[in-house]
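Here you get one chain, nothing else, as structure tokens; it is the form predicted alone.
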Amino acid sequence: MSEKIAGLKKKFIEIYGGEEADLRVFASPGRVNLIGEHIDYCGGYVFPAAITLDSTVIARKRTDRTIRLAATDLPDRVAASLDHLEDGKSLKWGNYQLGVADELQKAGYKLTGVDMLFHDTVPLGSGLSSSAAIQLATAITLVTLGNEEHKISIPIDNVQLAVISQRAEHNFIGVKCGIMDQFASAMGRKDQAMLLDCGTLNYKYTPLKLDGYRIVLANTKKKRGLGESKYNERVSETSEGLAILKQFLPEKVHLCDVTIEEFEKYKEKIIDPIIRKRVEHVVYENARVLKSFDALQSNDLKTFAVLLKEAHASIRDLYEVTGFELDTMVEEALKVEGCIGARMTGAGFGGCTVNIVKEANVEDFIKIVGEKYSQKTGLTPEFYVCDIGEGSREII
């Protein structure tokens, strides 16, 4: 048993009592989206990878219908009945977990009462999908223990858990997110990135061979709440763009079904310049994802790096979800020797950038970018040299 897990089990006993022998351990990771931003809810391709920052749950079955939640870094304690989960919508912390439990039951899963202690190493508000990590860690815990309690031997379907967790975010939290975050957290694979078609949920993996380079995540420390941001506004704008184009391309189901050639042919039909810009980003970004997958399959890091730069310019100028902090972080990163590509990752309005940095230059990169960024923004950033990890699982 690792020191980390041993310490978490002791903390669990301090909070809930009982014996360590009864405890189970589950985890689900955050994710970095290498490229393909704000197109998952448009049915596009995305290119995420699970990271080794995660949400770990120490759990124990109860004999009643009560879920109790605690976290190592928060004073909050939550107790809720599995028969009255709607009451948890107004919670500041615990609503994500109870939302998942609610949707699991609506989908037909038989659950049991559980005590859970959460330990999260995915920074909140970082754009690395801490919420999806919490959702999927909750889902894998509740389904595993519920199946055992009710003697259900059907294998757990992580794809279904991702879809249910997305549904919880829509219905319980009120954020109309795409499927990428939950899918990457559920289905991540060590040392591999995933090309996911968000329209069909078809996916395939490719080894992430960086050959002397590392992925460095730079956290701007500019917090943003998705529900309070312009995220839902962008969802609405792209829906409006699709509705306009469907007048001329009625067979299109998702905005990302529109090709570059079709967009160029009909773009003048989108009268509102704001809507046109949003659609242009989505259509061209979808094409960049496919080019990026091909580049990494061919170990062509230079082409991939160029695509990262193009992606940031598009999300900045056409989709307008970056802001001063993210743009400053990217600008300063690209000035440092050894950094061949950089862009924002996540929903934007704060959070992280993803950078491809030569391994020999990583230490200097962190020092130089950190100093320059702090001088310009007054914020102290955090950096994570990223490894690619496993998806949702029980830790035996």
The other form holds:
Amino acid sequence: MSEKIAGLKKKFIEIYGGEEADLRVFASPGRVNLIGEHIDYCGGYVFPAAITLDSTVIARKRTDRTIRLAATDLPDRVAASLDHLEDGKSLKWGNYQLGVADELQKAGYKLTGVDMLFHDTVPLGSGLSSSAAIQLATAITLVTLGNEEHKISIPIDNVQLAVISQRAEHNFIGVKCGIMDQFASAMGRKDQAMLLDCGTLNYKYTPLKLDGYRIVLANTKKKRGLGESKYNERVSETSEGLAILKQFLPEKVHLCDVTIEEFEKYKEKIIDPIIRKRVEHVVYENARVLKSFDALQSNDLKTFAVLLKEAHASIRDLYEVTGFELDTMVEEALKVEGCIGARMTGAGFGGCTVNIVKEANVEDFIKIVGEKYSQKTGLTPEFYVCDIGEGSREII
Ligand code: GLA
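Given the form predicted alone above, produce the structure of the same protein in the form predicted together with ligand GLA.
Let's see the whole complex now, leading with the same chain.
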């Protein structure tokens, strides 16, 4: 047993009492999205990978229908009945977990009471899907223990857990997110990135070999503020764009079914310049994801890096979800020797950038970008040299 897990088990016993022998351990990771931003809810392709920062849960089954929640980094304690989960919507912490329990039950899963201790290493609000990590760690715990209690031997389907967790985010939290974060957390594989078609949920893995280069995540530490309402605003702007184009292309189900040629042919029909910009980002970004996948498969890091830069410009100028901090972080990164590509990752409005940096330059990169960024923004950033890890699982 690792030292970390031993410490967490001890902490669990301090909080809830009982014996270590009854404890189970589950985990689910955050993710980095390499490219394909704000197009998952348009049925587009995305290219994420699970990271090794995660949400780890120490859990023990209860014999009643109570869920108790605690976290290592928060004073909050939550107790809720599986029969009255709706009450959990108003919680500041615990709402993600109870939302998942609620949607699992609505989907027909038989759950059982459980005590849970969360230990989260994905920084909150960093654009690395700390909430999807918590959701999927909750889902895998509840379903595993519920199945055992009710003697259900059907194998657990992680894709389904991702879909149900996304539903919880829509219905319990009120963010109309796409499927990317939950899917990447549930289905991540060590050292592999996944190309996911969010329209069909078809996916394939590819080894993330960046010969001599590392992925460095740079956290702007900018708080997201109104990010959630802006997020939903973008979702509805893209639906509006689709509705307009459907008058000419009635067979299109998702905005990402529209090709670049079709967009160029009909773009003047989108009168509102804001909607037209949003659609332009979506259509071109979708094409960039496929090009990036091909580039990485053929070890063409140069092309990949160019696509990353184009993607940032597009999300900044056409989709308008970056802001001074993210733009400064990318600008400063690209000035540093050894950094060949940089862009924001995740929802935007703050959070992290993803940078491809020559291994030998990583240390200098962190130092130089950190200093320049602090000078310009007054914020102290954080950097994570990123390893690609496993998806949702029990740790035995
Ligand atoms: C958030 C959402 C995802 C996706 C990204 C932007 O992380 O949860 O579904 O839309 O933003 O690509």
